[in-house]
Amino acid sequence: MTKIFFTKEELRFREEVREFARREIAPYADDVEKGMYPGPLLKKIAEAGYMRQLHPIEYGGTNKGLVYEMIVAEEIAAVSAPTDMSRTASSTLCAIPISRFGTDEQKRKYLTPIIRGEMIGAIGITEPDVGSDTAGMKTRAIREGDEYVINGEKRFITNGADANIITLFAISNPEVPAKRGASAFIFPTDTEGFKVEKVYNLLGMHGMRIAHLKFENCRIPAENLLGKEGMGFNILMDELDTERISIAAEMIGIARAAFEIAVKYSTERVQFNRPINWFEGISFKIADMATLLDAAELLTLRAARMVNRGESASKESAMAKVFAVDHAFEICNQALQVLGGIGYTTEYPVERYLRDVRIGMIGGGTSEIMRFLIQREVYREFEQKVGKEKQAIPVEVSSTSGRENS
């Protein structure tokens, strides 16, 4: 790990979150890799203070800010990703919109209550033909007096199933273009109207309860309404760079736990009359993971700061996240051909790390999204400087300009 990079109150921070989540999450990973739905631990993860980064002490956070929730997304997810990725859709995804953009009544109201665990909370986002065209979304939420009646799908909804909140993405104004005409609620799943229609079985992260949901003429109160009517985009775009970087964290726990498990064997794993990292056909892939590890936080890491700061990180958060979870995959994929034959089975939790891994590629953005965005904002970048570079050239002015017609 490359602790230069890391505060000491940040480092002695890791190893609280790591031994807690070792005591407390680490003996739970089979069950909820057998499919238990982690709420249960989050409730243990809340009580231990560990939703709470992001959010202002006013509300019962600690506003410690977005490195210090990287490194408990990177810890929790070592041993046991579903369960953060159940952590995150509730406290991160779900709740970011209403810290940053709710009332004082809805933080006291539901931003508190995600904190202590005493509500899950997700975010509704995808539908059924709207994945990475966000500007798509079909659900509607028209005002009706004093409510707004919604109608829709949303699919592949993190913690959907279980929620008792979710941050409800709508077109409140479908006269106007999407990005004008979204608004963002605060949706409570007890509210007449609404359905759970389907949980998906998935190839991995097991437990986390991913569901399809519909919104049949739904009514809920105007005060649920998150900022202003036509605000849902602005909303949206600035939840995803914390959600990006929360992912790439997730894939490195991950990874490094494939990474951990590889080197160990590998130094007890004899053939040939000696341990196999003495050979470097095994030794070279140690190296490049250990490698591609160190880069891909510390990418993370440099957002996490930017977003700290209050800077613009679309473009490092989408570096952090597609690195991360390409390499991710990539280590994981290694950490089992280390491993052989054994790494195949269910003997060694490399398979499952595999599995769980590949999520990523697609949630929050898929790889492709994040290498438009990426490009984008180089171009972007270059435009702005060629046209300084432009400005600061002088005119030269010609010995017979102004006097040719005198």
Ligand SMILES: Cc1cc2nc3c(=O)[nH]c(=O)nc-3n(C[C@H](O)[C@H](O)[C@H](O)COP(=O)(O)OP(=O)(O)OC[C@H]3O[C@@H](n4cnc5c(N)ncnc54)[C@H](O)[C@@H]3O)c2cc1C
Given for the second form:
Amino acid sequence: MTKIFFTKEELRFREEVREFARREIAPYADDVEKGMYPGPLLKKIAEAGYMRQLHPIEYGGTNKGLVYEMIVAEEIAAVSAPTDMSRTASSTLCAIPISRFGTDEQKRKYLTPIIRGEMIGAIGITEPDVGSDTAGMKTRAIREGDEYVINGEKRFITNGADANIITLFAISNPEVPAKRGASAFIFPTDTEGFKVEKVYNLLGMHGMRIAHLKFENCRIPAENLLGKEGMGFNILMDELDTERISIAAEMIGIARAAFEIAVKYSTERVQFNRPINWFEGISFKIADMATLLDAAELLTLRAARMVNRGESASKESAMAKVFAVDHAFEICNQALQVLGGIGYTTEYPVERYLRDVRIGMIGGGTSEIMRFLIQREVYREFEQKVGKEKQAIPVEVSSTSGRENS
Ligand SMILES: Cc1cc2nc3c(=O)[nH]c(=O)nc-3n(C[C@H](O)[C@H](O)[C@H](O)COP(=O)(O)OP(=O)(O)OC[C@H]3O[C@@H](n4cnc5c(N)ncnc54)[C@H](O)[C@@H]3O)c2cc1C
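The form predicted together with this ligand is what I want next, because the block you gave corresponds to the form predicted on its own; please supply it.
Below is the whole assembly, all chains and molecules, this chain first.
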């Protein structure tokens, strides 16, 4: 078990959240699977205080940090993953930029109501022509006097049709490269010109509504700018590390739920006069699942602790996400295999877990992009090391190569 890597207080908190999720969320998991938007559940979660982990105490948070957020994500996702994805879209993805870059007034007006469940938030990055390549963003926010005028489209926005506010990323200065020309805004969805174009049907994560949104000459006050103009990419990159760790935790939660069903079923199902866990073909699957679950949790915990310490964790959060999502998918797949035919039916939720878990490889940056980020950091570190070694070579030794004189 990975228990020794958590503090006693964290373990106690996990028990508390697990009990809450079992009692308050699990009874509605089937309704959410049938398409119920988990809005009322978000309210319950907020009332229980589980939207507070990442936010400052003076605005209603607990400031406990990302390990506590990881625990909440894992435990709620283990009973209803779409519910947790809606929660994190609001109190993590939307709220983290406000929490870290917002003014006192913005925090009081938007952050506190989100933490209390009085407002629902969303984050708007992806567009019809722009997914992985966020620098190609086309949505414009052009300043006119005391307002920004917003035009463009965002798609696949979780909570997009239900949110009160969207943390919106848009180009505010088209004259410079997007990395310096993008800004972040708090966009109230009651702004004139805002339209929900469509809500998509999904493979899994039913109930988690993702929407295509249109912005036509939407005017928002200039005071809704987050941070400074041109800081959009810094704000986005800062948010994404936290988002990826939350997604990793959610996928671990789903995989753990599938794993637990597979363990129990394998001890009860009898074939050839013995429980099927007597066959290594089954019990070795369980061994692999247990190992991968612990490894995923440890990678995620490492990244979360680094973020808590204010360290840069882009590589570690990408590693945690890609490892957790790839293996969570495989764990759900193998769990279904342990159940045989009944696993393919809706008698057990494992088929649902397999559909739900697939989003992990796409949302918050695809698995290909995670690998891109990891290798980029690996080569950057390599270049730095080689550079230092070169600098450390004494001149008289290096000059024997003759290159200095050529
Ligand atoms: C259920 C769901 C919820 C979502 N919620 C939100 C949300 O709340 N807010 C939001 O802004 N977005 C959200 N998204 C969007 C999500 O972040 C994007 O779908 C994701 O970043 C990928 O973008 P894309 O779909 O445009 O794929 P593309 O970027 O078009 O990629 C297509 C394929 O090409 C690969 N690819 C692209 N570039 C490279 C490269 N350089 N190297 C190797 N492979 C590459 C990708 O990995 C992928 O396999 C959500 C998506 C889903 C499905």
